Partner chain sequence: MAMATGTTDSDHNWQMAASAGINTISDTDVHNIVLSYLMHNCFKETAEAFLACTGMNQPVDYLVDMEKRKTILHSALEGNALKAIELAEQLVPNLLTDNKDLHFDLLSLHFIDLIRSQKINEALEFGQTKLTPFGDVHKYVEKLEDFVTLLAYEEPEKSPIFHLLSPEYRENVADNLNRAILAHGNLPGYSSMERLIQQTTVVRHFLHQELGKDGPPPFSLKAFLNN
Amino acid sequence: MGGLDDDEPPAKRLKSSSAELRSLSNSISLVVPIGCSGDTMARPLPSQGKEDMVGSKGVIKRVEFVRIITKALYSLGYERSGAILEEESSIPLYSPVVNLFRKHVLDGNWDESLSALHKIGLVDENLLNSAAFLILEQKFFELLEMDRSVDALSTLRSEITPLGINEKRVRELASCLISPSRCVLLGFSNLGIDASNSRHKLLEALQRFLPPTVMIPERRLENLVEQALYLQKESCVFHNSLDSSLSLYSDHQCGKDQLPSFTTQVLGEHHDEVWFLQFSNLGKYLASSSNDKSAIIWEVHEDGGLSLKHKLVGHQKAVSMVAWSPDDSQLLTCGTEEVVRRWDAQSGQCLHIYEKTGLGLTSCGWFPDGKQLFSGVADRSICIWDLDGKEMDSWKGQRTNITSDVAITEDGSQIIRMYRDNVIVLFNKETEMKKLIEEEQTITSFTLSQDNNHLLVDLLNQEIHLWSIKDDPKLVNRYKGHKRSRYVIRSCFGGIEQAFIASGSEDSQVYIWHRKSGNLVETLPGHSGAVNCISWNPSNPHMLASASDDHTIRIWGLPIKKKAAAAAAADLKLNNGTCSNGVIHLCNGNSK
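Now supply the structure block for this chain alone, in the form predicted on its own.
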C-alpha cells in the first residue's frame, strides 16, 4: 500500500500590643545586611547540626520545615495553632523587625513601614527602592481615596519620583490626579471599602523583593506538595487516568490497565487495505480511508462503541488521506494523485471537488479558520484553495520528495511543511522567518502536537523523533522498536496531556511509548497485516484506533472483565463475527 521507496522520502498574624510595638521600634538599632540571595534573616538563627535536620535522608532543615508549616497554618486561618507552634518550637515565623514591618504595612503606617523596611537591611539598592515604590504607591492611592489630593501630589513629587524608577508608572500615577477614574484602570479602586485586603495584596507583592528567609512566600508548603505530586505523575510511565486528583496518603503509581490495550471492536467494512484514519477534533467521529477507493465516517457512541455513519464513494483511485474541518462538520478526502473531495459529515453529501488539470493531488488539510484548505500536488507544490475551489496561492519551495504532509499552527501564524527529503521548514507568515528541522534520514511523515509546541517526525530508519519547536527547533527524544521497511507508517500523540506516542508497524503490531522517558510501555498484537496509521481519540484517552493492511480497523480500550469478554466472544462465534453495519466485535483481538 502507498509504498515509499527507501531512497524517498495563599495571613493574618497575632498582634502585639501598641506599647510593645513602640518599645520594639525604639529599641531596634541593629541592621543586619541581607544580600539579594536571602541567605540570612534579620534575626540570627540557631546553628544547624545533625539534630537540626529532619527526614530520613537528612536534607530538610528543621528551622525551615517548622517555619513553612507555621506559615501554612496562618495561611489556612489556623492562627492559634500557628502561634502555639511558634511558642512550642521556639522558632519564630518572622524576626522582630519583619513583624514590625508587616504590622505597619497592614495598619497603613507608611512612614513607619519605610523605616522598618530599611532596618530589614536589604543590600541591593534597586530592590530596596522597588519595595519602597510599592509602599508609596499604596500610600498615594489611599490619599486619593480620602480626597487628599494635595497630600497625594506631595507624595508623588517628594517621595515617589526621587526614587528614580519606573518613570512610566509615575506618569500614570500623575494622570490619576487629573482623572481619578484612571485609578480603576491601574488596578486600584474602592480602597476605603477594602483597604485591608489591598494591604494584604501589597505584602504579597513586596514578597518578591525580600529574601524567602525573611518572608516565606505565600502558599510555599502547598507549592512544594504540588511539585512532589507533579513529579510523581510525570515519572509514572503508565499515567493515563481521567481522575486528575492525586492522593497525599501514598505515592502515585498507575498500572498498564490505564492504557487502551484491549481490542473492543474490529471494524470490517473496508474491502482492502486501510491506509489512514483520524478521529475528529471532538472525538465524536472517526474517519478512515482505504485502497478500496472509499472513505468511511464512523460515529463514536457514549458507551465507547462505533458504528458506520456514512460510506463515502466517488474517488477513482485509492483514498490516501482524510482531514476533519476545525468544527468537525466537514471532511476532506484525498485520492492517490487524484482529486480532493469535501463532504458534509452529517449528510454524507459531497460538497465540492478540488482538482488541478493534468496534476494529481496527494494530501489535504484545513486552515484553522475553516475557510481555506490546502493540498499537496504531484508536482511537489502545495496549493491553497477557498471553499468554492478558487486557487488562492501556491507554495513551490524546494520540496524534493513525495512526502506532502503540511501542518498549520492553531493561530495560523506558522506553516510547517517538507523542504527537502530530510528537512522540514517552519515558516512564520507574519515575520517571514524560516526555521529548519534537519534530520540525517529521509522523513516519511510528521504530526503536530495539540499544544503546537512539538513535532513528531517519522523516519525511514525505523525511528520516530520528537522535536520541540516552541523556540529554535531542538530534538528532545527518540522512539525505537517498531518495524518499517517498505511502507509509510504513521505515528501520533495521545493519552492524557498527550503523554504517549503510538505508532503502527509492519510487524502487525501497535507500539506505545511513554513520551517523556522514551520507554516502550506496550505492544499490541491482533492485526494480521502491517499497521499503517494510528489515531488516539482526543476526547477519550482510553480509546485508540489502528488501520491495517488486513482490511480492518481495530478499536483499542481498557481491559474488560474476563466474564464480559467471554460472553462477547461467545456472541461473536454465534454471529460468525460480523454485523450488518460492518462491525466485528472482539474478533481475534488482544485479550490479555
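Positions refer to the first chain, counted from 1. Given the structure is predicted, the values throughout are model-derived calculations rather than measurements. Only the largest set of C-alpha atoms that superpose within 1.5 Å between the two forms is called the rigid core. What changes on going to the form predicted together with its partner chain:
- Superposed on the core, the two forms barely differ at Met433: its CA moves less than 2 Å between these two forms.
- Positional change of Ser95 between these two forms reaches 2 Å or more at the C-alpha, relative to the superposed core.
- Core-superposed comparison between these two forms: the CA of Thr70 exceeds or equals a 2 Å shift.
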The other form holds:
Amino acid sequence: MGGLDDDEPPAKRLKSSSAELRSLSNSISLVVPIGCSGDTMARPLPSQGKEDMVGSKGVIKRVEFVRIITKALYSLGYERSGAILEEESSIPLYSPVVNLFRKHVLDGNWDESLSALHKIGLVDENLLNSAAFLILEQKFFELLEMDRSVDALSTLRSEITPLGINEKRVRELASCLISPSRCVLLGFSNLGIDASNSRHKLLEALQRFLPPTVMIPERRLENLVEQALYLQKESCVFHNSLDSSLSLYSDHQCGKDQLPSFTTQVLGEHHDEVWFLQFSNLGKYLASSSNDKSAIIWEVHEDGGLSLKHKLVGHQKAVSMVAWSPDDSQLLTCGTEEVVRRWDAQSGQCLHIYEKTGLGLTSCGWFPDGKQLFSGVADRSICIWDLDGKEMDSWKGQRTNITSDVAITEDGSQIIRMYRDNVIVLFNKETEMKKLIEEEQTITSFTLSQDNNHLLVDLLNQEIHLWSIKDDPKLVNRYKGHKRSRYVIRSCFGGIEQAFIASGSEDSQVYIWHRKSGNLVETLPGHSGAVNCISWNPSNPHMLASASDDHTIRIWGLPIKKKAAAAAAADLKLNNGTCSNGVIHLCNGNSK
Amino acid sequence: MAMATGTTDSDHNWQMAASAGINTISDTDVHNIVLSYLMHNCFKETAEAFLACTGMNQPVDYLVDMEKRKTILHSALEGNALKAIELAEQLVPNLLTDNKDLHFDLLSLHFIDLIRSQKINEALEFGQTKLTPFGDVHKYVEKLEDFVTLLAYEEPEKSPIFHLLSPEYRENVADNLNRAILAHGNLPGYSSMERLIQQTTVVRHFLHQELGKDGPPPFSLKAFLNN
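With the form predicted on its own done, generate the form predicted together with its partner chain in the same format.
Below is the entire complex, every chain and molecule, led by the chain shown above.
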C-alpha cells in the first residue's frame, strides 16, 4: 500500500483500528450532508492533499468515483479489496448510519433498522413511509414463515396499517394470514431456505427510496460503462459488426473495412439483363431473375461463395421479380405481364402456375402464413390465391402505372400498397384504419424493414425516403446521390440491425448510406451497366448482391488481403465447378 | 279506466283513476296482507291478537314455526351468530349446506362479532379454520378478503370495508336467513305487502319511462306516506 504517507510504517496502517476508522469516517460524514439536498461533495481530509476532482476534464468528483468503484468491487465479490479500498482512500462506501441500517436489515433486527432508517434523515415523508412499509412487510412474511401468525397479525395491525399507505397491499397481506397459498402468489415463497437472499433483495428494493448519494444504486459503474459503449456504437458510422467486438480498451470505431465493398464473385449465368434478386429469409440462398426469361436459385456456401443450384425455366417473358416463401422452401417468380409460377426451392420443380385469363400479372408475393399469395394484375387490381390456385379475393385497382408493389407486415395485420402515383396506403386489417404516406414525387418502389416499423420508398426524382410507420407515418430520412431516370431501381435495408441502406443506380454503381445519419458512405463501381436491384444477406452483414443490365450479378464482401484472396479464389473455383464465368474479380473498383 | 284530465297534478289524476277501481278489493284481502306482514316478521303476539279481532282462521302450525324463527333471527341480529346457525340447522336440517352463501354470511357475522369485541386472535383462528375453506371457491374469494382485511385495522370502522360492521349488513343477512327458512316451508320469501310495493314501484317506473312527464313520477314510499 503506497502513496499516502511514506513515513508511516506499514504496520501502523495495517492495524488501523476500527475506532480510528470510525473517527475518520465521522469527520467525513459531518461534512457530507446525507439527505435529499442535491449537491453533496465531501472535502477530503487536509492530511491527504489529493485533488477533489479526477480526470482530465475535471468533471469527476473523487469521492463519487472511489465510492462507485468500491461498490463495484463488492458486487463483483471482492470483499477484501473493497474493504481495503475504503480504508486506504478513507472514503467509506456508506456513512456509519447507513452501514448500521444495512446491518440491521440483513440481520433482521427490524425495530433497530426502523430507527436507523429515521436517522438517515429522509426529508420526504412518503418515501420514509414507503421504505418502512417494505421493511415491515419483510418482518411480516418472515413471521408467517415461522408459523407465528399471531405475531404477524399484530405487526400488521399495529405497525403496517397505521403507516396509512398502500391500502391494496394491506389487504393482500391480510389475505396471506388465512391463506398461505396467497403468499406464494404474491411472490414470497421459500423464505425459510433463503432468508438472507431475500433480505439482500429487500436492501436493493429500499435503495429506491433512499437518495443515490446515501445508498449507491446497484451496478452503477457497469451502467456508466454501458452508456459510454452505447454512445460509441451509435456514433460509429461504419458500424457493421457484432457487439461482442466492443472493447473497453479503446474507443470503438469501425473502419470502412466492415462494409462489403469488394467484389468477391461475379455470377454470369444469365444471358440478358438481370432485373431482380433477393436473398432468402435465412440467407442461405439467392434468387435472381432476368430478361432472359429465367430465374436462378443460387446456394450460399459457408465460405461465402455462391454456386448455381437451379435454373428455373418456363416463363415465356422476362421474369420481373421473385419472392421467397416465409419458410424459404418455395419461390414465386413473375413474368412481365404474364403468369406467376411457384417453384420448390430444393428440387427446382415448378409446382403451380397462376394466371388470370386475358390479363397479365405484374408482381407476386406471399402472405406471412405462407398459405396464400398475392399478385398484381395488369388491370391494376391485386389478386389473392391459395396455394392450389383458388382465387380467394381481389382488391380493386389503384391508379398507378409504375409499380404494383405490395408489402404485408409479419403479423399479417397491415397491408401496404400503392394508392396513387405518389401515395402509399397502409391498411390495418384489424382496425380497418388507413394511414397514408404522401410524397411529392412519383413512387417507383418500396420495401419494408425487418422490424416492420419502417418503409423505404424509392422516388422518381432520385431520392430514397425512409418513413417510420409505427404510429402516424413520419418522414425520417432522405438518401441521395444515386442516379435514376428511366428504370425502376430498387433499394434495400441491410447490415447489422439494418443500419445501412443500399441502392442500385443507373450509373452502374452500388450506393451505400448510413441509415441514421443519411451520409453516403460508399459508392462501389464494378458493373458495366445500370444496377437494377440490390439485396443484402439477412444473416450475413458482410454480404451484398447486385443485379445489373450487364447480365451479371456481383457479390460484394469484405476486403481481403491479396494472398489470402488468391487462396480463397482457388477454393471458390473448386467448390463452384461450372458456376461463374471463371474469373474472380477482386477489384477495388477500377476494372470492368 | 277513465283517464282523468284537466288537473295539473298528474299524481292526483292517477290516484283518482286508481280509486275508481278500489271497490273491488275486499276486507279479507286486506286482512291477509296485514297478517302476512306480521307472520313474515315474527310478530307472534300481534298476529294472535289480530286473528282474534278479525276472526280469521289461523294457518296450521304457524305459531310454532314463527316462535322458532323469531329466536333464530334475534340470535343473528344480536351478536350470537353461532347460536343462530345451530338453531337454524335444527329447524331445517341441511338448510345451510344447501345455501352456501348464507352459511358463509352467517359465519362472517360471528367473525365480525369477534372483531367488535376485540377478540382479535380468536377471530384470526376462527377465520383460518372456518372461513378459509370457502376460499377454494372463486366467488367467495373477494368477500373473504374483505373480511380478513378487517383484521388488519386497529380501528376497523375507519377502514375501507367499514360497511361490513354496519347494522344494515346484519339485517341483510338476517333477511336472507328468514327467506331461506320460509322458502323451505314453501312460504313466500317476501310478505304480500312488500310484493305489492315492489309491484307498484316497477309499474310506476315503466309508466314514467314510457310517458315521461305525462305519466306518474317514480314511486317513493316515503312520499306516499307523507302525502
